[in-house]
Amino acid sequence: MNYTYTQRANLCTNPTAVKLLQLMDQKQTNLCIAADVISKNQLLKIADELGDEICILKTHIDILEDFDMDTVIQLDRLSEKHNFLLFEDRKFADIGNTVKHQYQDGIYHIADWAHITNAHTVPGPGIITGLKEVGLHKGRGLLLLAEMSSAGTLAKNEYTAETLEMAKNNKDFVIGFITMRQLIDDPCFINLTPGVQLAVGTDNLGQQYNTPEKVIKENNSDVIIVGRGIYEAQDPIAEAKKYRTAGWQAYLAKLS
C-alpha cells in the first residue's frame, strides 16, 4: 500500500521524521536542494530564495570559508520562515565517542541547529549509538547511508543489508537512508535519494544521474536531492519549481 506522507507520519514516532512527512504534504514538495557552496551568502542566499519550494536545506557546513555561528542563526530563522529542515551532511563515519563529541562539539555544534544528519555504518552500530546519546533527547533524525550515487561505489549488498539491520534496532531516532530505491517497507523510514536530474547522465566525476519519476515514481524513494542543477542554473527559482513539479507529479502518480 502507497500511504500519503502525512499518513505515514501518523505511525511515526519521532519527532523530525514527523515534521518532515506532514510539512512535504503541506507545501507540497518533495525536493531536497544540496547547497555545496563555500561562502556563507551564498548559502543564505540559496535558503532564502529557494526555501519556499524545498522541504530541505542540505549543507556542509565546515566546507563554508567564512563561517560563524550567526550562518546558524541565520539558517535556523531562515528554516521557519519558509518551513524546512535542515539536514547538515556530515557523514560520520568514526567511533561512537568520537562522533559524539563531532556532532555535539567543536566549532560547528551540529546538533544544536540541524534537525537532521546522517552517518556511514562502517564502524558498526556504537556509531549510532554515540549520535543517539547526544541527539535523541532533541528530537532530532539520523539517516544511514545505505546506498551512494556514485560510480564502483562499496555502500552495497552486505552493507546495505547490515545498515537496514541497524535502522530496525534504532527507530526512535534513524528516520531513514540515503539510498537509491526504497529498500525496506517501512512506512517509518524516510528515503532521500541523490544524483537527481532532469534528464539522465553522468558528471565526469562518476555520479550517476536519475530523474525525479524514476526516483520517486520506480524506486519508491521519497524525496530528490538536487544541488548544482538548480542553483548553478540561470534562473534557480524557476529550476527549483521545475525539479518540485516533477518530483510531486512523480509522487501523485505513486500513489494513483
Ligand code: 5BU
Contents of the next structure:
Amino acid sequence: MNYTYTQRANLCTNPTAVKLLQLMDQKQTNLCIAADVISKNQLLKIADELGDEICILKTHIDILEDFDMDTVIQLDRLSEKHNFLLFEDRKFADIGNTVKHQYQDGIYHIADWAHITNAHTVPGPGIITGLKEVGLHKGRGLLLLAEMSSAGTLAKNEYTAETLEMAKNNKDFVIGFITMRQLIDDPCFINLTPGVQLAVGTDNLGQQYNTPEKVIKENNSDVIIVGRGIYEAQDPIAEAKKYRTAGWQAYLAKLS
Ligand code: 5BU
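Previous: the form predicted on its own; requested now: the form predicted in complex with the named molecule:
Once more the chain from above appears, this time first in line as the rest of the complex follows.
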C-alpha cells in the first residue's frame, strides 16, 4: 500500500523525518536541489530563488571557495523563510570516533546547521554510533548510502543488504537511504535518489540519469535530487518548477 507522506509522518519518531514528510505534502514538492556551486553568493541565491520549489537544499559545503560561518547562518534563515531542510552531502566514511569530530568540529560544524547528513556503511555500524552521539539529541537525521547513481558502483548486493540491516538497527537516527529505488517497505525510511534529469542519459564521468517518473513512480523512491539539470539551465526557476511538477505528478499517480 502507498501511504501519503503525511500518513508516513504520523508513523515516524525522528523529528527530522517527521518534518520532512509533513513539509513535502504541505508544499507539494518532493524536489531536492543539489546546489553544487562554489561561491557563497551563488549558493544563497539558489536557496532564496528556488526555496519555494523544494523540500530539501543539498549542499557540498566543502566546495565553497569563500565559506564562512555567516554562510550557514544565512542558509538556516532561508530554510526557515522558505520551509525547506538542509542536507549536507558529506558522505562520512571513517571510524566512529573520527566521524564524530568531522560532524561537529572543524571549520564547518555540520551538526549545528544540517538537518540531514549521510554516510557510507563501509566502516561498519560504528560510523552510525559515532554520528548518532553527536546528532541524535539535536534531532538530526542520517541517510545511509545503500546504492549510488554512478556506473560501476560497488554499493550493491550484499553491501546494500547489510546497509539495510544497519538502518533497521538504528531507526531512531537513520531516516532513510540514498538509493535508486525503494529497498524496504517501511514507511519511516525515506528514499532519496540522485541522478535525475528530464531525459535519461549520462555525463562523461559516470553519472547516470533517470527521469522523475521512473524514479518516483516505477522505482517507488520518495525524493528526486537534481543538480545540473536545474542550476545549469538558462532559467533555473522555470526548470525547477518543471522538475517539481514532474516529481509531484509521479507521486500523485503512484497514490491513485
Ligand atoms: P547532478 O548535477 O544532478 O548530476 O548532481 C547530483 C548530485 O547528487 C551531486 O551533488 C552528487 O554529489 C550527488 N550524488 C550523486 O550524484 N550520486 C550518488 O550516488 C550520491 C550523491 Br550518494
